[in-house]
Amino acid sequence: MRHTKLMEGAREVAKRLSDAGHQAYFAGGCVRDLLLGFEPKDFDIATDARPEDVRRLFRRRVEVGAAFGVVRVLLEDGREYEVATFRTEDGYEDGRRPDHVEYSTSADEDVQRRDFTINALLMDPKTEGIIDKVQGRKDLEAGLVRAVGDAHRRFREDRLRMLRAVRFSARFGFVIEDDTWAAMKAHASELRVVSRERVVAELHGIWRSSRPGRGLMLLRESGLLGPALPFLAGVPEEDLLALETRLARLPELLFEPDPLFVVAWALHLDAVQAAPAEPWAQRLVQDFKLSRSLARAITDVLAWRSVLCAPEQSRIGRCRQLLIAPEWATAFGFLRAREGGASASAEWWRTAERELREHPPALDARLGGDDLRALGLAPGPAFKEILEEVELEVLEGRLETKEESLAWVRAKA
C-alpha cells in the first residue's frame, strides 16, 4: 500500500489521538480507495474522543460541524483532516440532517449510521488492518453499492444518498444492489426537498467520473433524473438515451471540471432545444445556483452551436469568429461530445483551425468604437453591426490593414 505525505498526516493525527488513550480509525472513502487501488484526496479519522478532547490535543483546527462531532485539524504544512466522533443519529425531519446526534464510544455504532457498505469501513492507522461491521469489503470485491442495513431508512434520513449511489456506480461501474435499488426507485421523488446546491454538486460528480453516461441511465431508470433536473421532464426517450452517448464521451475531453461542467449542462440543455437566450443563463443561476459565469460560459456555447454542427453552411468569416473567440476549445468539446470526435463536422473544424494557423489574418485591422467615431458616425445600434461586418470582412481576408478597413467604412457610410 502507498504511503503518500497525505496518508502519513493522517497517521501523525491518529497517532496524537491514540496516545492520549482514544481509539483511532481511518474512516470512510479513503479505506474504500485504498483497498481500489486508488490514491484517496483526503483522509478522514474517526474516534471516540469528543470534540472538546479533539480541541485539547489540536491548537490548529476548524470547528465544520460542531454539532455533528466534526473537527477539521490543520497541521503546519497546511494538511487537513476531518475528525469525527463516534455517533448515532436520529430524527431526519429536513431529509438531509439529524435532529438528535448522540456521541459513543462503540466503532460499531458509528459505521452503523453511515450510507453505504463500501463507505462504512475502517482501518487500523497502525497496523491497516481492516475493520469490516458491514460486509463492505466483500461488497467491494463484488462491485456491489449496497445501503448499510435497511436503505429505505438510510434514504429517508438523506434523500442525497441517492444520488451518492449513481454516483459511486459511475465512478467505479459498481452495480446498485437489489434492495438498495427498490428503496432508490420508492424515494426519487423524495429528492425535490434536497438543496439545489447539493444535487448539482453530486450531478458534477456523476458528469467527472469515468462512465457520466451510465450515470444518466441510472438517473432515469430510477426515477430520480426528473427531481434533479426538472427542465428535462417531457424529453422523449430516444433523445434521453442519445444523451446518454453523448455524456459518455466526456472522459474522452480530458478537460478541467470548470469547462467539463460547462459541456455537460450545455448537452443536456441541448437536449430540449433549449435556446441560448440570456433568460437561460438567469435560471440557472436562480434554480441550480450556479454561479453567473459558469451560467454565461454554457449560454455562451450554446449560442454557437448552429455554427458548430453545420460549419459548412455558415459564413466562413462567422467560423473563425468562433476559432478565435475564447471559448474555442469548450464549444469544440461540446461538438465533440455531441456528435463525436471522427464526426464530419469534426474533421471540417479541425481543417479550418489548421488553416487558420497557417494563414492567420491579419487581426490588426479590426476596428473599434474610437474608430467609427473618429469618422463621424454617431454612436448607435448601427456601431455594432458596422463593427461585426468588419471583423467578419477581415476575418476572410479581404481587409488587410486599418486604413483598408476605415476606407471600407467610408465606402458603406
The other form holds:
Amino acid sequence: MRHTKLMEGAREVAKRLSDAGHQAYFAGGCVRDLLLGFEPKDFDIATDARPEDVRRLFRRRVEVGAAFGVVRVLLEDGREYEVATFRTEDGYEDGRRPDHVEYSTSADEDVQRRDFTINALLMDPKTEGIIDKVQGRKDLEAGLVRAVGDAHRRFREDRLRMLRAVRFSARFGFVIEDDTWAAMKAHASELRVVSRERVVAELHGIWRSSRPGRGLMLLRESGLLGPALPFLAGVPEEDLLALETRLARLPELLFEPDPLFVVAWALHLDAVQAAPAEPWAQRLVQDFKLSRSLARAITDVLAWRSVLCAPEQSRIGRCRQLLIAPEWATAFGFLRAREGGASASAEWWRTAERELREHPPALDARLGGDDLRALGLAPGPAFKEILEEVELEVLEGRLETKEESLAWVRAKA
Ligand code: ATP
Ligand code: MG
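Return the structure block for the form predicted together with ligand ATP; the form predicted alone was the one displayed.
Let's see the whole complex now, leading with the same chain.
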C-alpha cells in the first residue's frame, strides 16, 4: 500500500484521537479506493469521540455548516480531514437529506447507516486491518454495488443514493446487485424530491467517471433518466443510444472537468431536437441551478452546432470565426464526442485549423463601432451586420488592412 502524504496526515489525525482514548478508523470511500489500488482523493475518519471532543483535540479546523457530527480538521500544512462521529441511522424525514443524527459509540452501528457495502469498510490505521461487517470486501472483489441492508428502505430514506449507485458503477465498472437494482427501478420516479443541486453534482460525477456511457445506460434502464433530466422525456430510444455512444467518447477526449461538463450538457441538449429554439441558458440556471457562466458556455457551443456539424455547407468565414472564438476548443470537443474523432467533419476542421495557422488572416483589419461612427454612419442595428460582414471578408482574406476595410464600407454605404 502506497503511503502518501495525505494518508500519513490521516494517520496523524487518527493517532491523536486514539492517544486520547478514542476509537479512530479510516472509513468509507478511502478504504474502498485503497483496496482497489486507487489513491484516495480524501480520507475520512470515523470515531466514537463526540464532535465537541474532536474540536477540543483539533484547534485548527474548517468550520462547516449543515453536516451533522462532522468536524473538518486541518493540519499545519493545509491538509484537511473529515472526522465524523459514529452514528446510527441518520434521521430522514423526507427522503432528501438527514434532519438529525443519533451518535453512537459503536463502529458496527456506524457502518449500517452507510449506503453501499463497498463504502462501508473501515480500516484500522495502526494495523491496516479491515473491519468488514457487511461483506463489503466480497462485493469489492466481485465488483458489485449492493445496498447495505434493505435496499428499498435505504433508497426511501435518501433517494440520492440511487444516483450514487449509478456513479459508483460508472466509475468502477461494477454491476449493480439484483435486489439493489430492482429497488432502484421501483423508486426511480421518487428522485424528483431530491434537490437539483445534489442531482446535478451526481450527474457531473457520472459524466467525469471513466464510463459515462454506461452511466447513461443505467440511468435509462433504471428509469432515473427522466426524473434526473426531464427535458429528455420523449426523446426516442435510438437517440438515447446515440447519446450513450457519444458520452462514451468523453474519457478519451481527456478534458478538464469544466469543458467536460460543458460538452456533456451540450450533448444531452443536442439529443432534444428542439434545443436551440428554447431559452436554454435561462432554463439551465433556473431548473438545474447551474452557474450562469456554465450555462452560457453550454449554449455558446450549441449555437455553433450547424456550422460545426456541416462545415462544408457553411461560409468559410463563419467556420473561421469559430476557429478563432474562445469556445473553439470546447466546441471541437463537442464535435469529436458527437461524431467521433476520426469522422469526416473532425478531419475537415483539423485541415481548416492548419490552413488558418499557415495563412493567418489580418485580424487587425477588422473594424469596430468607433470606426463606423468616424465614417459618419449612424449607430443602429445595421452596425452589427456591417462589422460582421467586414470580419467575414477579413477572415476570407479579401481585406488585409484597416484602410481597405474602411474603403470597403464606404463603397457599400
Ligand atoms: P468519492 O470518492 O466520490 O468521494 P465516497 O465514497 O468517499 O466517494 P462521499 O460522498 O465522500 O463518497 O461519502 C463518504 C462516505 O459517506 C461514503 O463512502 C459512504 O460510506 C457515506 N455516505 C455518503 N453519502 C451517503 C448517503 N447519501 N447515504 C449513506 N451513506 C453515505
Ligand atoms: Mg469522499
